[in-house]
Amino acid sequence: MAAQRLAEAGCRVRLFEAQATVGRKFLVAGHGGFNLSNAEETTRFAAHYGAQEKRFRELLAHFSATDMRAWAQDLGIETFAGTSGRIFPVVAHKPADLLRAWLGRLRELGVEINTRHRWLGFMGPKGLRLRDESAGPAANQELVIEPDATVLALGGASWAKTGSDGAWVPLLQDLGVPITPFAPANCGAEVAWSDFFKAKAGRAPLKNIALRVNDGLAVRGEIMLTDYGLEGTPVYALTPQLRVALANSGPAVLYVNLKPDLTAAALLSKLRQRRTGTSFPDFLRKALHLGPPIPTLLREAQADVATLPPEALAALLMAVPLSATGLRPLDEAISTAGGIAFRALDEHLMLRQRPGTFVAGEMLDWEAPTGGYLLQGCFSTGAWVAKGIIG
């Protein structure tokens, strides 16, 4: 996005590419569904934004989910706004035919793509040293470019088999940037099930459910349960309560409310119908709608589930407790946390101990959930960086 918007105001621009093709982490992100941005208003999209909130709302101001659809509209993808806010291209289009549309463009507009250039750090004031891998190992060849501007893009530390995997970091802490180490974000969250229900259960979705951290606000949607222990939307997006809560070694304890639409009198009322000889697996598929992999999910929770009260029963539907032993490792993560701290940058994401390289990007020390906010918020960091050098 900055080459482009650079290119646009009639700058000569030429992008180095450490991997063999362009876009392998921009590919990765569409392989779940191609989410593009979200359709939420400025203030509420910043929010998901957490600590950068502010300065989220500036950049969301200067490059917004309007002005990403678009962008996209201009490379010939229309887009739609699901149920759910989140934007997406229409069915036809993936994620390769806006990649492939959008390296077209900057060809057109003369940007000059180098693919299998590694950058290996500074030299001078304004030098940055490459290594050529474009012919082979035997024939790599170190060269030194002088540009007036240098953006620097290259991704956190999760997926590195795309490129992003954080080698970076030393070149610049040698500057003295300030860097918070990288940790999983959107990721899976780690439960020690018992071998029984390993067994038992497998993998499954559980749809329609609530869930929180500990006594934290809930975020609805499906979960999946893996060997491991939980995946899904609402796991990802409690990771930072997840990461803080274990980081402090206090109890980490993920609530699962199974049925977040009925009231607890709701709920207590149809537990109350429960018939003598009615076997418990039969009894919630019929009275809630609670098939497998319930039984065994409640009864992995409370071994005597099966003959609580209604009381205790209804308390333990709306609050399944699961004990989260830790987060998926760092490369397995849909993003990270921590980065180049924002206090090493000016107001154009300018480097304070290097004047004229900006960084933009999963670089930076920002994180959100799933849902079209980290796209929007690297294709924004990179308008803005490109609005600083075009100053």
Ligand SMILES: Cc1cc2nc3c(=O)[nH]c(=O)nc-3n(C[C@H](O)[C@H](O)[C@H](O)COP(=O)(O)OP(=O)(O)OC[C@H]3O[C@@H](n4cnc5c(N)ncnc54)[C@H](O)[C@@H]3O)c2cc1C
Contents of the next structure:
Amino acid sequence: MAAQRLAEAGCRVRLFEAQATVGRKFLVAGHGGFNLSNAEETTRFAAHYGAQEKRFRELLAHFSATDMRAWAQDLGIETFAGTSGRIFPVVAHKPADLLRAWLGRLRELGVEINTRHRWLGFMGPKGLRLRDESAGPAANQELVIEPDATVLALGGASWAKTGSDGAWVPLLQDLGVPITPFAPANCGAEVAWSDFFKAKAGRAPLKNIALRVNDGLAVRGEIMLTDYGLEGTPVYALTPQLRVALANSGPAVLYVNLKPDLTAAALLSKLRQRRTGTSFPDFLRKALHLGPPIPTLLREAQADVATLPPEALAALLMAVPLSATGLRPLDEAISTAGGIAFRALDEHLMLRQRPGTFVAGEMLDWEAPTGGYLLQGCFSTGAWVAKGIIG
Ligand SMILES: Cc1cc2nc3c(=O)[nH]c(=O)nc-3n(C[C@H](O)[C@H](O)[C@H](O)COP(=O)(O)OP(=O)(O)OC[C@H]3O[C@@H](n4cnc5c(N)ncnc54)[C@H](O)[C@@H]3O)c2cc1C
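Alright, leaving the form predicted alone aside, put up the form predicted together with the named molecule.
Below: every chain and molecule of the assembly, starting with the one above.
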């Protein structure tokens, strides 16, 4: 986005990408329900950036979700907002179509795209060291360029196979740039299931639940039970709270409300209708539409669940406690928390330690949930640094 904006303003832009093709993570993002942005209004939108809310309010005002949709439309890709507010390209368009159209536009604008070119670090006050790997390892060549301005958009440190390997960290630390350690964001949670549970429940979705961490706010949605724990949008949204709870080595309990649409009184009244002789799984299925693997899950949380009195069972159904033992590894995470601390940057997202070098995207220390907030954050920071350079 920075390259596009700069080229549109008449700058000569050279883009260097270490991989053989650009936008690999953009394409990975397209594998499951590619959301470009979200139709939420700006104030609520900015709140998703947590500690960086205030800064993102300004960034989003400069390049908003509406601008994102107009940008895609200008490339011939129509978008629509789903019921959750998530903005998707229309079904006929795959993320690869969007990327192809975008690269075509960049080329029309005169952006020179150099793949298999790895940035190795700085040289002197303006220089960039690059390694041209395009002719194979035996013929690697180093080159130094001296641009008037540099934009680093090297990504976070998850899905390293897409190129976002976080190898840039020491190169900036050497300059004295403060970097918040990376941590997985929008990732699964680990739960130490019993062998019995793993064998019996397997991989199964739990639809229409609400999930919270300890006493925190609940998030609605669908989660997936896996052999290592839980996946799904509510789990991802709760990664920041889970990370804090785990770091404080206190309890990090995920509570699943299996019937979030029922009041406690309504649930209790249904549970009181249980007749003697009905098996526990049959009763749950008939009275509450809670079929397999729910009885197994409840038994995992509380061994004597089948004989609990209605009050205790209602409390359990509204808050099935699952102790999280950790987060899934960083490389599996959808995004990365941590990165270049904002105090290292001026208001244009330019490195204080290196005037003329700007940073954008996931390499900055912000995090946001899934739902279009990640790409929007990357695009907004990209547009913002271009504005800072153009002046
Ligand atoms: C499975 C998955 C699904 C996702 N789905 C969505 C979604 O639906 N919606 C959404 O908003 N977000 C989604 N995301 C997140 C989104 O893809 C990322 O936040 C976004 O791609 C980050 O953009 P970026 O430009 O900051 O970094 P990246 O996309 O990671 O790009 C950084 C680039 O820099 C290159 N690079 C790194 N080091 C060097 C170097 N030294 N020299 C030269 N080049 C280098 C890398 O090869 C890479 O191509 C998803 C992510 C994943 C993993």
